[in-house]
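First comes one chain, alone, set out as structure tokens in the form predicted alone.
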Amino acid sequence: MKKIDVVILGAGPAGVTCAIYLKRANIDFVLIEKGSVGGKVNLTADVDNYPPFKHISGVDFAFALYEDLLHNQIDVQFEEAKEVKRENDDFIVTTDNETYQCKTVFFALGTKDLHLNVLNEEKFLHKGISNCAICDGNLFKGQPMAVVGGGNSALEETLYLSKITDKIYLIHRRNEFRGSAQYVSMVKSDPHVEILTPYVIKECHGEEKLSSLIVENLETKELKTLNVAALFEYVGAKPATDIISFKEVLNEKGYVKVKIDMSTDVPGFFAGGDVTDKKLRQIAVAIGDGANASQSIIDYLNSRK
């Protein structure tokens, strides 16, 4: 068991950012991340909201968020975080390969990405149904494709897709869009894309892959079948806060309850970026959540001593 002063849970922007101020405060930390520096960020087409840059792709943002750790000289422990426990006044978590004793947790695991849960949908997961265009989009580039979704995760992937294929299907089950109305607009005026609103999908259908979707209208029970070589899904998230043993932390819908600081009402348990309940989940806000819980850590270390 490794004991160390600061256990950080998740190396997308708010992750990242804390690790940073605590790197520069001589803080003893360790940085851990399952997958890619960035996180979600890596799965967006485009960064077109976060000053001072006027448009970014969110690979190029993420890679930015890596050679800061490296200008940083800071080490990202790449392992699966499995389970984060209290003991005592410190916590114990445990990973796929190593388990730490520390002082404080910085959780910013973000959020998973749900699924429809209609017919034969897991059968084709992975085989023409995806939950990130960006990755998987040019497998099918030129062949018709559709999007669940209301939000902005939805339009952007849409309006990506329609650069390499003449034929978009963007299914809602609402009349009107949740994303922002600049993305709206853009989406509605693009040629390659058919919007369907509002109707929700039924049925998935196909041999070894995917290759046509049964969608229903809500308001006149219409069912119409749509070719389609891909469907991508963004249709909401869930927090990943399964592995928190003390669920006082959490709210009714699984995400984390912070203070202004960024505390929670246990004490050196720290959240920010997506897994926290919050009105917006953006990058802006996961960097400003990463800085003010570090500087929140600082003061409770010290508070220890």
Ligand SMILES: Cc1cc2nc3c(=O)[nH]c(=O)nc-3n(C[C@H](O)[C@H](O)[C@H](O)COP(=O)(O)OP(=O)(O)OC[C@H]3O[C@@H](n4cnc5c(N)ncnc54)[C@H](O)[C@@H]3O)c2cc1C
The other form holds:
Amino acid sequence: MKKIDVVILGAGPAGVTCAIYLKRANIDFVLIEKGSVGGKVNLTADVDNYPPFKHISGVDFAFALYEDLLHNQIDVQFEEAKEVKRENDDFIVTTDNETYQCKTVFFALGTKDLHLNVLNEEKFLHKGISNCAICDGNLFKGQPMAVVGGGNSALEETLYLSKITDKIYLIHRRNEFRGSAQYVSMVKSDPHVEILTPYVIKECHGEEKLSSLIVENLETKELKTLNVAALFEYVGAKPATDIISFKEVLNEKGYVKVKIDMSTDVPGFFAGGDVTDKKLRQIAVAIGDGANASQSIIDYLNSRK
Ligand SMILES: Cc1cc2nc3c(=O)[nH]c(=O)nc-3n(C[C@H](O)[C@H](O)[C@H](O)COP(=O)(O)OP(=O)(O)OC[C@H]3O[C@@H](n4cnc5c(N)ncnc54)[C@H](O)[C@@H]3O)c2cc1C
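Starting from the form predicted alone shown above, please give the structure in the form predicted together with this ligand.
So here's everything in the complex, that chain up top.
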């Protein structure tokens, strides 16, 4: 078992920012990540709302975060966290490779994508059905595709796919989109996008790979078949909090309840970014949370001396 002051879980924008601040304060910590530095940012085509970048691709943004870690001589432990539990005043974090005993945890594991749970969806996951247009869109270049969802992610990624193909069905179960007015107007005026509202997907079909969807108009109950090579799902997410053994820090939806300084009801357990109970889940907020948490962690460590 390794003993360390702080374990940072997740190297998305929140975790990376917290790590940089702690490094500059000479705090002893480990940064744990199971996938890629940058987290969900890697999945977005364009970031147009993080000042002062007027425009940067998600992958470039994620790479800039990685370069910032290198610049600050911060190593990432590429491990998957399996459990976080309390032991007296400390925490035990178990990964697939190591066990850490620490005084504080900064929990920034973000969210996991949800699926529709419709007929044959599971069969075609990664065989035409994906949650990441930027990762997989190019595989279906020039072919008809569908996007399902009504928020900014669905709208942004529809616009991204419109550069790759000239036929995209945007399917949403309500008549109104939740995303920003700017994106709504862009998809509405995009000649490659056919908007289907209020529609739901009932079934997915194909041989080895997805080739069609059966969709239903919720008002008329009329069914249609859409011939598509790919379906990109943006239908919400759930917080990655299953591994926390002390559930009192979670709200009814499983998000971590945090105070203004990123602390929780459990002393020493801090959280930030998309995994926390908040209105806006965006890069700017996650980065702010990481910075904010670092100062609270430093104060907490000082209080334990
Ligand atoms: C398609 C899409 C488009 C978006 N577009 C924008 C945009 O234009 N502008 C904007 O501001 N925001 C955008 N966002 C939102 C933005 O990406 C998130 O708000 C931000 O990434 C949250 O950062 P985070 O650090 O809280 O979590 P994340 O970025 O989710 O990072 C969490 C990290 O934890 C890791 N992890 C999870 N579980 C484990 C485990 N058990 N062990 C170890 N590591 C683990 C993950 O691999 C991940 O790297 C978009 C999101 C999506 C999905």
